[in-house]
Amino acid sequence: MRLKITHHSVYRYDAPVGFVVQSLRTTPSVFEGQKVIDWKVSIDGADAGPGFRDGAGDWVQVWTIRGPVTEVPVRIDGEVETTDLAGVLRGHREMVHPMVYLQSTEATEPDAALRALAAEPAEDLAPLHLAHALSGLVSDAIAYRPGVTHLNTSAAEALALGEGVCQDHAHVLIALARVRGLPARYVSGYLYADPDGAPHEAAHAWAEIHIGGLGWVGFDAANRTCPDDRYVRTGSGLDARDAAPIRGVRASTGMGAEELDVTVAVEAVAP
């Protein structure tokens, strides 16, 4: 499938900002399941700094904006050709050992309820079957409902609430997998919303679980599926904060507030 992606973000400040540095992890990953046809990132008034591929195999680009500015528009446009690999991240080169992804973070720290849910599948399940079982438990435990959680909602809080969005499904699944000894990580990217009637977000997130003999396998508990050719993978991390597509710092004379407006669209286009 060929997908056209438009991702526009505008950071607005209520007081002029003198200096902004942004680190973008928004370029599609390099693996057998996707091929970049065209990809452009632009930030008005910004200078592109060095880019590098990190240990997890994700491309990171640094941008510098010298102010004073009251808004920073980030525009991403591109086309990607995708192939359904049944969720397996085949051909992705990285140097970080999978065992690194057994460590918990503030967002994925398991509480008693998460540990109890993780214990439900049988002890003798094969790792791949266990991963599917855990993903199914998350799908059943958390109803998809936008607006009830926020960027800092933890896996424990989302499970207690029983509602959330793709970030929450991913965090809970990651927490469960790590409790059961399976390395797991958070993945950011895009999802083509085909006319199947299922609710999902164009800017999307899911989990990857490392399975011996297979490698990293994606699980999207929010949509009860493994990533297929509707998905575009861009980056990964221990949790949503670690895998954020855009991270930055700013220098200003005051403590002015920041607002963010985001518009994302994913379309299927003819080859």
Given for the second form:
Amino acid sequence: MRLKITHHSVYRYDAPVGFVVQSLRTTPSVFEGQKVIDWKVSIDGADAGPGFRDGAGDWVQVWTIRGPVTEVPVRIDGEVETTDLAGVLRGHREMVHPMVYLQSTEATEPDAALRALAAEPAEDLAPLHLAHALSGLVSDAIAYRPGVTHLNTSAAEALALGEGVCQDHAHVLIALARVRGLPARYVSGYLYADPDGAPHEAAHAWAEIHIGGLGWVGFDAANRTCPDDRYVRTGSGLDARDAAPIRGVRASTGMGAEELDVTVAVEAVAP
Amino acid sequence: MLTLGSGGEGALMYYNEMFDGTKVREAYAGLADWIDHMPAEIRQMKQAEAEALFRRIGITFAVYGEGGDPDRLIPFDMMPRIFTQSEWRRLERGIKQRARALNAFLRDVYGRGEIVRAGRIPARLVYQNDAYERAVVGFVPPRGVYSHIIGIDLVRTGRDEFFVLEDNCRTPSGVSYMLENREIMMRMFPELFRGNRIEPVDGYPDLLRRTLESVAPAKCQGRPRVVILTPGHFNSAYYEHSFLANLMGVELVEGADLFVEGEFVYMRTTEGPKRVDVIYRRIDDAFIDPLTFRRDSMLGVPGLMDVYRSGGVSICSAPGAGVADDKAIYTFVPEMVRFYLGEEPILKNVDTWTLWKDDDYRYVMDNLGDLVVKEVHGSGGYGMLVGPRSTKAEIEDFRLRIQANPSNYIAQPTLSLSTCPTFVNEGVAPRHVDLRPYCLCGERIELVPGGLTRVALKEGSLVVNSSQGGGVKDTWVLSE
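In place of the form predicted on its own, output the structure of the form predicted in complex with its partner chain.
Let's see the whole complex now, leading with the same chain.
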């Protein structure tokens, strides 16, 4: 499938700010399931660092603006050719040992309820079946409902609420997988929504679980599926904060407020 | 002065660095006279003079977690600790060997992890280690060096028996004491330095600077600009940061003095921004870049890690270097020497029981009163139990802490640390000492002949940390 992605963000500041630094992880991953046809990132008035591929296989680039500025427009435009690999991250070059992803974070710290849920699938399930079972449990436990959770909602809080968005599904699944000893990580990317399908967030997130012999496999508990050719993967981390496509800081003279406008569109186009 | 060799009961169990029975050892031959001819009044006067000098220089060391006076002087003992050239040579070879192995280990575990694949170190201890830094996986810093200044803590138990207590691969402190102790001794006792051929240590700042310059990134043009990054004057080792910057002739900066622009890091100066090539950081990984690590940190430089990863700046020690020096990894350093260098370790490790192993756990719990137990990530002498020096209640209290989290602890036999004559109120008495030499790793691996000798001033105490009532001594290596 050929997907065209338009992802424009504008950070607006009440008062002029200087020394904006942003670290971007917004370039599609390189693996057998996706091929970049064209990809362009630009920030008006900013200097780009040379960029590098990190140990997890993500392309990272730092952008800096000396300022002062009152808005920072980040424009990401590109096209990606995708192939359905049933969620398997085949051919992805990375060096980080999977065991690193057993480490829990604040957002994914298991509480008693998460541990209880993680214990539901039988003990002798093969890892792949266990991962599917856990993903199914998350889909059942958390109804898709925007607006009830926020950026800092933890897996434990989301499970208690029983509602949330893709970030919450991913966090809960990651927490469950780690409790069962499966390395798991958070993945950011984009999702193409069929015109007649269920409503999705175009800027999307899901989880990957490491299965011995198979490698990393994606699970999108929010949509009860594994990523296919409607998905574009850009980066990963221990949790949402760690995998954030854009991380930034600014030096501000005043206490000016920041406002963020984001437009994300994923369209299917003819090759 | 006849009491020198005997420090009360038990003293005979310990290796006395100055005396072999009543015979003065070779290293101290030139000093015995000096001690014998120093009357108590002179000694007290000199001690007061030394303290005044330290105060004037401003060298102080705050004690973490104890409150009290943050500008407390670390006690200085005028009696030097002395090595012969041949003793030092062997130590030096052992230290360099260990430094090479530690850097080889770091390069490996941030690369293919051969030592884990070969089953020589459990994967969990490396990859689930808090100090393992995912952000630098796959990155090889200039010359493959991760830890540029390695402080190796050594103790002696016999004439040729040295043990490594721990490795410090991140930002070992204390080297300013090595330099100042010598400075003070030379000022107060110039005659000692005329009469004894003592290897100088004052080349350390130059050597450190050359080491740091030798690991500048490939993109650096001309002479590398080196800076020391300090968390600021509230830090207990701030004096040392500014001292070293001064002696090396480099800038001392805080995070706010640096900024990232494009592909490089710059320092703000009155003459405009200057590009920085090498950052000798004296702040922890968690605080160096709020974009990669703790984002509430105000101490670091946003974007620094991205510039580092793309080869625009060198950071010493490399972020993630700490995975080589925790107490759990420590037990595997001899294995690293064999695995990477194909050599037998020159310096021995202390036998260590790791409490996450059932057999070790049982043994340690049955013998708590005889052992030293430490936290895996502890330092500064905090959070440790010295069994033979503890009361029953203290031991039982510590037992509960271990039971709550066994994998947080390791245990070692109580070592018979060597003693060195030390000036105390009653005159001269043996006190236990250790040694921290500072090994520099860049284009070459080098160390100045000497180090920091710490002395446990309390009679019978085996804990030399300054935070636990330890003092320092000048450390001599005699030339041939």
